[in-house]
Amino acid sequence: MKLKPARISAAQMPPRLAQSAFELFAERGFANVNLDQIAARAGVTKGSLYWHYRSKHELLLAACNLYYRQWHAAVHAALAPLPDPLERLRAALAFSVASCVLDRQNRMFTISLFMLMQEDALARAGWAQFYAAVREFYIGLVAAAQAAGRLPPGAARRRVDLMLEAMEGLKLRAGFEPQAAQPAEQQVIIDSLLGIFLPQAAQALPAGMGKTQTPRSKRTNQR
């Protein structure tokens, strides 16, 4: 006997459209989808996606919000049962690398969306708003560090601003050099940006990464 699906409740449907609507802009891309497209993604009809969103835009916005609410819940459940504030920030670091740069579904949303904000105002305030929310919940991280002799002092905001914009940037690059946000790659990546805070850390990385190397005419000409 064939089981009739599962009735979705009133409460259920926003985030599940929300979650349809994120995974298919993952995959296409937001100028490829359409609003039949989410619905039969969430098994439920037109009619009623547009009960509870009335425009592809409000979507986007609403797949936005989702990937933020949970990025948040995930790293602070991560931390979580770690005491230690250099291993907190660790932790954060790895979780930051495999959910934002190795998850391909996730970076292929941000990708999407950093094209999309340069000219949408609502997509661009949100990102705007996570990013703040980002950078502060890492200058917690540091400063604890610091503060507990685990870090060496400096400047807490301008260090996790380079740690950020290289995480974006090694984003696009996975785009044409799609080695680099390999799972192989990952605790190198962590190193490069846990020696951002922590200088050491980047000593015991393979020649190449974390420093910059001097090339061979110009160290013979400053003999």
Second form
2 protein chains.
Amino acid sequence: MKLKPARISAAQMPPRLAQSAFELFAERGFANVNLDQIAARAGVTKGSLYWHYRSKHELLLAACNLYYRQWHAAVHAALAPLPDPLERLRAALAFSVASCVLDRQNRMFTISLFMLMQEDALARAGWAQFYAAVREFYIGLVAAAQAAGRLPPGAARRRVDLMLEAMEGLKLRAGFEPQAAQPAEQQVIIDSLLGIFLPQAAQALPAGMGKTQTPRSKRTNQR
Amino acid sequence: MKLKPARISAAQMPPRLAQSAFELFAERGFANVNLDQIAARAGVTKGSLYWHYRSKHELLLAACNLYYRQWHAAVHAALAPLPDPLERLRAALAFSVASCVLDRQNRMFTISLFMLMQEDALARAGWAQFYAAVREFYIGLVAAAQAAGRLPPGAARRRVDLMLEAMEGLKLRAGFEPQAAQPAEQQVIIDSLLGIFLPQAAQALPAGMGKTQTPRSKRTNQR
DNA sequence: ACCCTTCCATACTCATGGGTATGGTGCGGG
DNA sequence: CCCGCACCATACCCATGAGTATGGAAGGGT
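Could the form predicted together with the DNA be given as well, to go with the form predicted alone?
Next comes the full complex, and the chain you just saw is listed first.
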């Protein structure tokens, strides 16, 4: 790999370590990676690692922030050449599905992160910020497509929320139903998610809904 | 708690240990619970634990299976007194949201389990079976409500899939947005999930959604 | 040249926890 | 009565891995 142990500037050592950490975390999960392996992948040892980071926890957060920044950069790069609003939305969905749902390593990293978030407020805050940014990003895409008449108008925020929740659910499902995570399924998934923004049953449904009576039952709220 | 160390039949020791394991796992996550604590909660020590289970992994799976059985029993008990199909669906959603989305301990257990599934085929198979059963259960409820004219017909399977994925996504979101997991939100969430089965956009708006018109502001999406 | 700061490698400490070895206790049956 | 098995407690082993102590090499300033 590395032909010469050509001096690596110390200034770029922290991101290099964070990158190594991210790759190993994505491969095996937070709990199954130790600091020696991370340092080794970066071409150094634990002594160097502890000079740049104070703890494994700090490195964990650095790896997360690295992931957030790279994800944003990649999705913006994927959309940059596309002018049409609907195509931009479709491309964003395609990238999200390919990276977040179908990619095993990304899933491993994310689920490890969700586990960490259960007990770490900083990790929670970081993800919350990332998620909010992604949400606003999608709302903007949908609003643009609606304004251009490429999507039926209305309820952009709610539909984006539903879409993101469904995507997260799909991610989890892909973890235990490998057949749902085949690359061949990508287009189906994208169309399905896109269908959330087409509420008019334009999605290959038998159009037979005559009675749409609203339920008015009383609720019993046991448990 | 336990007034007397009154002999506990050895036959009920395995489920007792599995129950203790489940409670501790739900409290702190798989990785943060050791076998001594599990045994102590069951009123025994590790020697006894290893007589009934061969490894922590085996106990893990037993705790999962216990959870699956208890969940099925609880949801069926909640629906038993309800005759109306739509009320049954609503009650099932209420129970699912209360137990799977809003309950912190349940979330902790589930996310630990998803982490475990990434590397353990048996855990994956167990959850896949549970998930399939829940899916069929909901499809039955929806189909019954549709057949009774209480829901617009069509696409029961697809909508149930979308609903379950959204619920899983909500679970994850509740983990890092505590304000979305307040008990007060329960009814909003239930109505929102129920709205998936009412494709005509007749769904009540979730709170905090005053302006439903399409925003047309330009946004700069840096960082 | 010299020192001093930065950066990194080596070798250690030490807590943790899964798993095991072994010995004890209660109880049913011969 | 006592033997033996089922069941459980105690004490141990030991691999793992985070964190630390320490010393050495590189490079810049004076």
